[in-house]
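Quick heads-up: it's one chain on its own, the form predicted alone, in structure tokens.
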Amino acid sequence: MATAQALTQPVTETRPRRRRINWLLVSGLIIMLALILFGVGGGMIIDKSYAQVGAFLPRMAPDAERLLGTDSQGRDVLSVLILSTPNTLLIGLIAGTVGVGVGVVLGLLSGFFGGIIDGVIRTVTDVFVTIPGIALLVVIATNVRSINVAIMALIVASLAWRFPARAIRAQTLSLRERGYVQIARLNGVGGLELVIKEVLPNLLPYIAASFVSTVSQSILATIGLEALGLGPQNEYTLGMMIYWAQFYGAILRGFWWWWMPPIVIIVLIFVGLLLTSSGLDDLVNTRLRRSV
């Protein structure tokens, strides 16, 4: 009776469960792949003697052949933007490895190790993370005689290795109590061993978000530094680009085809970021995941 009873029943197919595309992360890996290929790529193509003082008659307005007009050096907009777009990104970039490199380090050894490591490394990181950021970095700046792109870059991650520090730490502080971690204890492994074996690759995820994070605090605390006049003098960035537009009273005269482009790119540069971090924090924290 049963058996007839089942195979009158309704046979019910179990389809595979459709993974859900994250279109945070998607939009703001193709807007920061824009950027690349507009710094890049517009690099390999345009004359960069455009970019040099005198190229051309200042203050030109835009037109159909110079599309974002010349600044009162007589250089041409575009070729500047072009060139300082990857100058700018290639800041952040080092910047942010440094720092999440540094952090890493330091998060490991203070949350798995704990003891005096965890006490002397908290204490450290928890007094730099009171100190005013730009303050310092103002101060380290002024004090440096020649400043290129790879120096504004150590500058800058001078400071950049805290909250990845105090952020790897509290997810070393969850992972070393696991299942996996203890059966590898018994097991005989320990030591830095364990750490790389076990806690390290389970922290990609949070190291990848927390790196994407650094390089959007680095790239904005160069642009602050450059803004006040203490970026490479002699390379072409955004920030320097404010300075010098600043510098000549750009906007006070209504030459606005010289600091709105680098305004826009650098919001192009936040939203690409934001957009990154927040698909990888998607990805990190499972509770925000939505079901299709």
Contents of the next structure:
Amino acid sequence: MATAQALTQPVTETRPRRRRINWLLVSGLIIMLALILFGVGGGMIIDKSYAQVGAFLPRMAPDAERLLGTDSQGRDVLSVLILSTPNTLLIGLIAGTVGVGVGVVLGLLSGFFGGIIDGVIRTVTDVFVTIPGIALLVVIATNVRSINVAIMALIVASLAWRFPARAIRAQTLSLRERGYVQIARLNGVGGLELVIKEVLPNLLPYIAASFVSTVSQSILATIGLEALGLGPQNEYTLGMMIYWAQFYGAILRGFWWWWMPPIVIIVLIFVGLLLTSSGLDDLVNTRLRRSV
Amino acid sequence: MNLQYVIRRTGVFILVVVLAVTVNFMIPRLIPGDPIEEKLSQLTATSSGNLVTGIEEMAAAYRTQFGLDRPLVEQYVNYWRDILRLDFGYSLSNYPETVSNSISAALPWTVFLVGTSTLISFVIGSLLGGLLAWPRIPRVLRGLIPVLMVISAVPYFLLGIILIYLFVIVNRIFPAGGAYTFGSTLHWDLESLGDILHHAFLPGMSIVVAGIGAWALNMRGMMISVLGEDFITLAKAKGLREKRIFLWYGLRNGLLPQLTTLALTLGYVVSGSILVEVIFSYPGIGYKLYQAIQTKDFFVVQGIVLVLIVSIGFALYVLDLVYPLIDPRIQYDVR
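Form predicted alone done; form predicted in complex with the partner chain now:
Every component of the complex follows; first up is the chain already shown.
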């Protein structure tokens, strides 16, 4: 394999290729792992009653006892933060899974079978891609009476399929014409079997990359909706922390410990996911050589 | 221009409008619960129990008045008729203001804030990205790439919160919110303009700075592939000056695809800006939406959502039609 590759290399390339460690992917995964550890691991250690309304005096500044102080309702901010992180990640994960699942099915159907199926799916995708997600999500969320983490995830998932569907369709179109797919087709493999056995496995790297970015988009959408006040009222999430901080005027009153901690975690989530998806991108597009 | 492309693109735009109107119409009717009864019982609950009986009858009367007792199809047709007349009904929390008035008062602020800062962000980001792809730049500048990556990962409004903290709370340089000094009347003079710019600076900065990272990284990728093209090698061989190659051969070619990205991300930019307005209490569409959600002013929410979807849909439609004229290399309908 290595020699075959070497033979097909252009003669001008004199530098030997060495296996680089994919630092982007590694650091991205480490950040995500640390966040999960913080949320899930921390959730096992802390006393959950600290995060309840009236557990402490309200608006206490951070000290040695309450590391991040307390909020307007006397909840320990650190405990709320620890309980919020996994919920926000979970919403992203569910929405990402549903979104990519639906997107892959649509993209495969559209790209592989073509014809009327493709026409319909492509038009629907084009229409939905044009719509600013938050606008549609706001209509849905304002009309749903009580929102919890699972419902929140489904609301966000209702639009999360758009970009995966488009990306997977494009990849399927190019895979469809590859030699091995043609040969399988000549051998009498057809229809769904061909898609599942020959096309789908080769799409896996693209699906992985599209999954990570969909999770990221979904979390962004969730936090946006929550900051507008359309999030779960009775469960802890990072966006709701921001909403309550904004609602009680924490920014102008200088209570930085209400909004700074969720912002730090949110930024870490996005940076972690961005690094992971860039890393996956490098892995998928091996042709793409970083010049720096 | 390819006629089939234009027809298809027009069809997609019409479908966007139909979808937006239909969703606005259907979703409140699909979800169980009666907003009228809910609003009425909310009102009676807050009016210290003077009026507790007769909610059923009142709700029925309102339903007749709003035409909600008619068949669904008829309601749908009426809904369309109202929308086409730009009649979105009345604001529930600011009655008797109409939703259309409410939106048209807020829209100019959003167009000004979001339009200007997106443009600035696009220009600075693209130039920066182009520079970062240029092999001759100092090493120090390269250090910017990871910084840009982190910035591009931060949602607009979170940056806004940090900016308020730094420049309003810690250093009292800028006002905390609003579009102009509270209580002042605006005139067409320098003083008012200065006041408006002073107020727009921080929210504008959040959009500009948060956007720059993505533009720069995107442009850098575009430039790297352009710089690998044969015509760049030829330009070098001809002995053209570096600056000329960079600006006229590199940047110009990298910039065109960047315009497509502008079109694709317009939705994100607007979504992000909505929350920036909320954080800065900037009296645009986004802040209006936030207030409407807080006061359960459903008609205003629906009106704003419709305006957002249709105007962005229209902007993308125009961009898609104009783009092949700007960039002759584009192939119609290739995906």
